[in-house]
Amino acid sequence: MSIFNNPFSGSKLFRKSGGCSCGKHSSQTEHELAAAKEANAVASAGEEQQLRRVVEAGLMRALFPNDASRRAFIQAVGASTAAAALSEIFPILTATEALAAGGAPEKKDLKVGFIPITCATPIIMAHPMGFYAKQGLNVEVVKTAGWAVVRDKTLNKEYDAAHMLSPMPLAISLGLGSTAVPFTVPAIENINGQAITLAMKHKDKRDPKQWKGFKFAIPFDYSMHNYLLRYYLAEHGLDPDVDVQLRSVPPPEMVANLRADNIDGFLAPDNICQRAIFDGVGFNHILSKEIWDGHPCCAFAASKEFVTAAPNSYGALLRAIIEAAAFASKAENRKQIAEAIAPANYLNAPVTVLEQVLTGTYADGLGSVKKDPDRVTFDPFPWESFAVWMLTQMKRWGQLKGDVDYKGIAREVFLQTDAVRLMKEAGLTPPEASTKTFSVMGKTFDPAKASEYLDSFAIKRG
């Protein structure tokens, strides 16, 4: 008996001659069709109904270890009477709720690495604002110098999980830049929230065609920043590997490099961009949402080993982060969050800089104050189509060789099942689909046509 089958079914145990394995149907084909129909009915009834079936089935197995005796009992008293009797002697609803909530964390003391940028807002704010403690966890959020360090410390298990650039778990899983280790993205940290910032000396060079010879900083090779900047440059006729220089620079060091004239600009997280404006050394050329409105940036990432070895700890950690993302998604909470994440052990930034980023009312560095409440948003749903787009850009720029199973890789790394359940618990509304089309600089991306999309670009490697 499958754990999701109806334990109160009174169908016969033994096969009739020419019949099925349960003896109820005239053929095995009819049996399989009926089983599929029941499974679909349970699935459509929702996760709570599935979990209730698990509890009921387990209890019936305990009371009637012999399948024939179970069937005889149900046929004698009827399915509804059997279910009612079971409810009288065992708190099925309570057990179902307990199963849904998961067990106690296997490990309560956890370390989560992060880079001090507003992209990590849910991961960071969950510490001072009590979201981890609410889940019974003692989480140490560890400020880290750069993305390679975050990756290596997570791979070495110094961190249980981490704030990562959303392409990083794909790269790690594929063995790009590191040993191949299966990683997961169960939640996106932030949507939008980046900008191209240029040095003040370039305020009269707003046409990218004037940028030949420029030196740009990006946070990491496997980053949305790298892919978005390359996309933007290529759409304006510049080859990012020929016409400009791209340098990997940790975000906390970018403003100092801009001030020292080591770089001409960067595509970076908004708090870095806004700090350059606050310090009078740069201006915002364009927000990343003007390149692709709704793009992902950073993610909560964990190895598959952690997910499977400590599922309750993982579930509690993910629940805390998704609840923090739900809180951060509301505009009225943004100033409170800015104060919570400003201290030195988190972002070490002026509150006014963080408020400008999180509220979307900000100085652009050219004398204007702009308003865009969606400059950064927080939607944790890990769309598979996000992963497919990232893989096309890895392939486009020569990071990924050979044939690519876009859909298969995306599904393995970007995990949606847990996100859907926990988003509902947090009062968010997850989408029903796992993929979607979107537009990047006016060009439609269909995840079902990834190869055709890649072939359409004039500027690419290979």
The other form holds:
Amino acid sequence: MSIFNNPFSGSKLFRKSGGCSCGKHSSQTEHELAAAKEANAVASAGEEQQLRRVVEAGLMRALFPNDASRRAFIQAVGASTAAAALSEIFPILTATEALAAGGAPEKKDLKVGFIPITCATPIIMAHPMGFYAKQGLNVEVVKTAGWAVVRDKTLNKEYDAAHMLSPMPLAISLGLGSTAVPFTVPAIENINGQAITLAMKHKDKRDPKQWKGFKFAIPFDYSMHNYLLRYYLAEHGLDPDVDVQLRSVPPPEMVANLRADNIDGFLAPDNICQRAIFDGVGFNHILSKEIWDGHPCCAFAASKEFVTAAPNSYGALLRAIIEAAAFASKAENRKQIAEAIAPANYLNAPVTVLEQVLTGTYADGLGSVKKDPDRVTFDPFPWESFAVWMLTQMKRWGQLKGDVDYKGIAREVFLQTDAVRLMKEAGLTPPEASTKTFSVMGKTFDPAKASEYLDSFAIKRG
Amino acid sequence: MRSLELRSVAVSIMLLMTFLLAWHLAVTGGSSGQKMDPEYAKLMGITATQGKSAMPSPVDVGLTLWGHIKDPFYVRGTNDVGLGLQLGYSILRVAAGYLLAMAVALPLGFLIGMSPLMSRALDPFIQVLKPISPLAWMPLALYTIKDSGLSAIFVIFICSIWPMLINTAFGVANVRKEWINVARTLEVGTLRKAFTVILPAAAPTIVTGMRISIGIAWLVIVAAEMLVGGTGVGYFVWNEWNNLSITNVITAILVIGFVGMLLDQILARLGHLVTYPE
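Form predicted in complex with the partner chain, following the form predicted alone:
Whole complex next, starting from this chain.
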């Protein structure tokens, strides 16, 4: 739908379908003409009116992901009542004002923490390539030693926002492994881009069933790496808590540990995996996209307090990240990015390694060159269903106990609505659908049936 | 005496030469590497393609060291500043934590040394707190102080306080009874007794405690900075480890050792100043 469509029109569909979608017009062409007319009217009504529509549309979509129920609601109470009810619970006007490009950032000098891995590419490259500066921000990107430190420094407000593993903001909001502080994920950074790397001596043990007694490193307990590795092992009949040992090791220390024979392998972020191959220490077993093609990995996270206390700074920061991610998602820009983020100030890694990760033409460690342009890609959209999946895995492995309000928590933390709005501002097209299903190792995940999904696993805790 | 000094220097140099030669021979060996598809080889590092040891030769380390000495104060962004500046950050942190520890340990040590009651009352606490690894305090410090820079200083404080405290207490408690008795006969006041009799008498022991403390503080700062990151020579080591640059790590190790020696020598000089013949 056009972003200028009236979201309070009870008879309008958000998604286009065959035939006239509202039934008021004899043909779809006529319907579109009428819609275009209305859109034009709004467009000419001035910027504020437009922004207000954008906010309202995003809000309605977030509240009623299902078109049928949205229309039913509006038809039942009337459009004006619906709008009034919405402004009761959500200050549409304030949000509109905050969005208006004129709003100067409350705070210009910001600190953003990152861990030196390619997942952080949008956050890092936005500095040397001027995406922050374009938004009028003076951002300092600070390299940090480990995930626990990133978490603590962000909670301490030493950082205004930070690069985190996408399950971390969920864990922080829930008070797992730290005090509960409401956190948000306004943008995902990368899709795919992880791999299972094994030590060279295991060259012939390619079947996970032979991995009993292995020691694996993962970056953090609350990480996609942990959940994906556990998922992969469990699908092959290994209980990750009994048959193997999983250790939390900060990414930069993984290669050194693999070389020292402390671990047998790891499911880790790139450039670490490629670095192990580059140094002849390990080989690529599988890329993480072979477990779940299109999985999220790292996130751009900020505390809810920052989002509400400095909405303009937050908006500007997020626009920079989203634009950087969009730039990074284009294959032709990847070489340039690899060069921009390689220096000691950022990743401090050889350009060859970064190029192999970002372009997807890489040495596999066993003597051949592989090509996979989707090895890593960048897509800022924080699907709520991603969060629901992570929550099911937290529950599955006993990190989360008792009844879980999957949908509620996911919505609180993953700010899908903000992403829609900001992507549009950046001239990008946000996804049309409001929910996303995907499949992990051939098994389809439906976010609406999270509990059933969880029950279907043979290996789980509790 | 003179010839002994000369001979010892000669032996030192010989040992160093032998070590460097052994190092050089150990890393230059290695196979020429197996045959590899050139396309594939282009994507791999030299340790994998040429079978070169990841360990640098002494010459590599020397060149890197020279590079750092030539340009110690560059700033190429938040996360990349010269080794000289990093050392500066570390020394400042150590100085801050160490001075704080001194401010607490010396008066408290005096109190414990002069009062048998306080000595016994505080003993259990000191015994429990003393053996705790200073880095174990780090998570707690980060959580309560809510500032990583101050947390690092706190860790230095907590690790350098114990040797000073214990040595001060010991030194004060073991001032020769005759001198105290003389002071008592002359009816010297407590404060004056503390400063004119006990302090000079206990000074060598106290300075020895301070010397142990500065050594520990310098050991701990590197580990603490590797943990919290950001700035300092510990961060430098971590950042180069991150890049698996053994050359830079060895360079940093040499520099850390050199600075540690300097700090120790300063306290040793101070020790000479306060010793007295009995």
